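Just the one chain here, the form predicted on its own, laid out as structure tokens.
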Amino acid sequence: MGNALDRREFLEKGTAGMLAAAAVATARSGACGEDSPLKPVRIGVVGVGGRGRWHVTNMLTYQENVVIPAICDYRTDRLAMAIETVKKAKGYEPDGYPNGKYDYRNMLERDDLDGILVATGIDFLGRISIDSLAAGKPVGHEVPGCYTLEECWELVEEHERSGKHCMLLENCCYGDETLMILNMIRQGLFGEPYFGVGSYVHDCRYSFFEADGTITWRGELWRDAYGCNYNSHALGSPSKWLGINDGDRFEYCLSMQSRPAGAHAYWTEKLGPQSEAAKVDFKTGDFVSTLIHTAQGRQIRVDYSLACTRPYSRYYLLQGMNGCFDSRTGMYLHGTSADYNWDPVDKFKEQYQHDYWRTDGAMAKKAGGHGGIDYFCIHDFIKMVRTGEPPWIDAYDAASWSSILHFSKLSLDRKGGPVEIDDFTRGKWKDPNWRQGRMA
């Protein structure tokens, strides 16, 4: 259940480096104002590939009083590495669950787990999260989330039935700039926002196959689930900026994609035209663009690719009646910026930086993980488990964002035709304050 996600960054940062900082980190005051020891939070982890092991180390090193009694992964080599990580960091050995892809269900029967963190491949994220809620345990699951429309609805319904919370661990929503823009929107500086752009353009072709030639979950995703199939890094921030599920909702979408060629070309060059990798029929186009129209007449565009020959890129844009933020250009606010010239974004940071980054930005950067965003994401997950407070990115967001995989595929099947999107809140979105008071 481990994966190749962010393998390059994981190797660069290194588990050893984080463990070496553990002694210093234990003396920290705690994230977002916590300055005293808190009751232990006992987390079971399912899936400890590169991303899962990163979370294990992050929780033990930089989060307050976290214990990991149990870890599940059917890859015994990865499970052994994760267990050793815990042992070196904290001196105890968590129980391991290596017996197949469904051994996590035995782990869920334990009564010494306060919450579950899921970092498997995409095909199991939704199923394990639903089963965790059904077992009475709050859960945080990695992106992109649910794999099918049926799972999206099951996740919402199990959350409502069990009363337990689910958090989508979408770290990109926690960026310094993206949270600052949210803060400025809340203070009315952009006027009414009506258009947003988010992107995730990342050459991940290297991660489509393991060293032994086995196709990874990312490779399977690119092969089978064409459309906007890994969208939350791009979609999350614009959705929060435009109040999706808080006064607005996705209404319908249209998707188009270029022909699939990049992944085939990459693996043909790397392993030769007769290799098994070169024979895989990838269905996802090299570049996918999805337009989402909302119930309030707003619009979001998502640009997505894992097969473009270019450096890693995430760009964002917000357009409001009173101004615009463009991550590649700067900021313009009517009445503040001069003569229709772009201002540097940093000009606004001193006044409008979000409290998360103002208070704990230095600690977040020290923890690492995509420049610090992982720190705040996992902090909110641990807080959710510890206090029972609803998360900022909840089951309704998880279902809405994940469902675009399904609906964008339907649009492509209709040659870019519009496809209606389900309302996972069942009308609750009409009250913009129905989820007021959550984190972030």
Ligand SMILES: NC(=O)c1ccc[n+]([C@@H]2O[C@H](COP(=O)([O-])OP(=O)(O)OC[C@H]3O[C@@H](n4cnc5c(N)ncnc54)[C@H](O)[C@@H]3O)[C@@H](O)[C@H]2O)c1
Second form
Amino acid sequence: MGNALDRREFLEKGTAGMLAAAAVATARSGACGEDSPLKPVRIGVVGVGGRGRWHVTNMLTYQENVVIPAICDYRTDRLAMAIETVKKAKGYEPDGYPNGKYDYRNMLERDDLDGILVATGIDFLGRISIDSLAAGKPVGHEVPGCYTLEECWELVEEHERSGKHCMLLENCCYGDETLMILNMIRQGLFGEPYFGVGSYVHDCRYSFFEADGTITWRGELWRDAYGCNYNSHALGSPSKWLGINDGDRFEYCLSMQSRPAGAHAYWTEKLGPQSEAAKVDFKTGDFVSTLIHTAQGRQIRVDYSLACTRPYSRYYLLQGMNGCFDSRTGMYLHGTSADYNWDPVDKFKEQYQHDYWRTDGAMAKKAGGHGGIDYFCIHDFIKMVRTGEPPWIDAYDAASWSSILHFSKLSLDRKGGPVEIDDFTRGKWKDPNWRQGRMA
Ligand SMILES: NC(=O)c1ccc[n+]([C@@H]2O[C@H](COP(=O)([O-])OP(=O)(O)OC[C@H]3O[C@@H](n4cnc5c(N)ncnc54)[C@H](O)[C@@H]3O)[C@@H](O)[C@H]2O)c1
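What about the form predicted together with this ligand, after the form predicted on its own?
First the chain shown before, then all remaining chains and molecules of the complex.
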């Protein structure tokens, strides 16, 4: 991929163009409800499939003063599309890094990047994030995050060594309802919370192969990494609600899965029993249930599948000593709800809606992206890069949530036996206030 400008020229001309574009963005009314001009933030993006390209659009259109000087993807068609997106939106052309799976390391050497956003498949999310921190650049990486336990530890260690922040871009934690529940927990409405459920049941079997029959990273994940291998959409909110890494921590887990049959059935029906796709031995069970016990005696259940025959479904539950939120049933608060009946969740919105949605919900909905949750997630990422403030979903959350992939697999190997979970905070979790004052 030829770059339109050589690097020096880009830095000289491009920066002027970018700053002009940024000034226009600043002049527009505050995208995030902030009316003061903010300094431009320069983001390098790695991985511009559907998700990465959406992040590019989101950052340039709905976040304030974001400049994208460089983009990396070894799939040149996608790289070209992303560069074109920036050009159309802002009038400058980012440098492209198309040369294989490690070209991002050349991009990380640039001194005109304030932060990195990673939206590759799971096989590279952890590696690129660790390398970004090592290069002194704050990083946000897509879910599900690190692939191996070693990467989880490296991420934490590199964060601590470099002093740079890492944010897991878990958008589902930013839902209107899920943030409201967090707000209500903080105000004590549920009493002591002790049980949470999160789920991610999303039939993604169509995405296990490319049109030419090549298996994708999602297909490889479903084939090889049996267990709770794409867990943070489900696990994130209950973890935040129960104060994981803030006064509590995951202690051990047990995992079970039903037999793997759905992916095979799907591809057999689609391409025939003799097709290569139908011959793949997918090892992840059709439904994976994981129970996590915490150091404070609380419990989280994660229901997970990418291979169930049903429409998209993501449900949550929070049980406390004084009441319960069940996204499929409603809310019950002792002393508030009448006659031991469920109340509609919306009844509580006027009083308890989280500030993010109260002040900026209209903009989030306009931006779209899973109903607006992407807007808040990327807003926090940009804020982290711009201000150096620690993110709400930091390296410790990223490591502990992602590690469930590894520990659930170990539990399955032991027929559902309990598996101890590493403490990535090394005991800091015992102080519920050690991470106070962060975003959200
Ligand atoms: N939070 C959400 O709601 C949400 C939604 C969709 C996808 N995702 C996540 O976003 C990520 C991307 O998803 P997608 O659907 O766009 O996947 P995709 O496979 O379509 O795109 C990934 C892109 O990354 C590129 N890539 C992979 N490794 C690379 C490397 N080492 N260097 C440079 N480029 C590399 C690929 O060529 C590809 O273009 C995944 O981690 C996925 O789990 C999150």
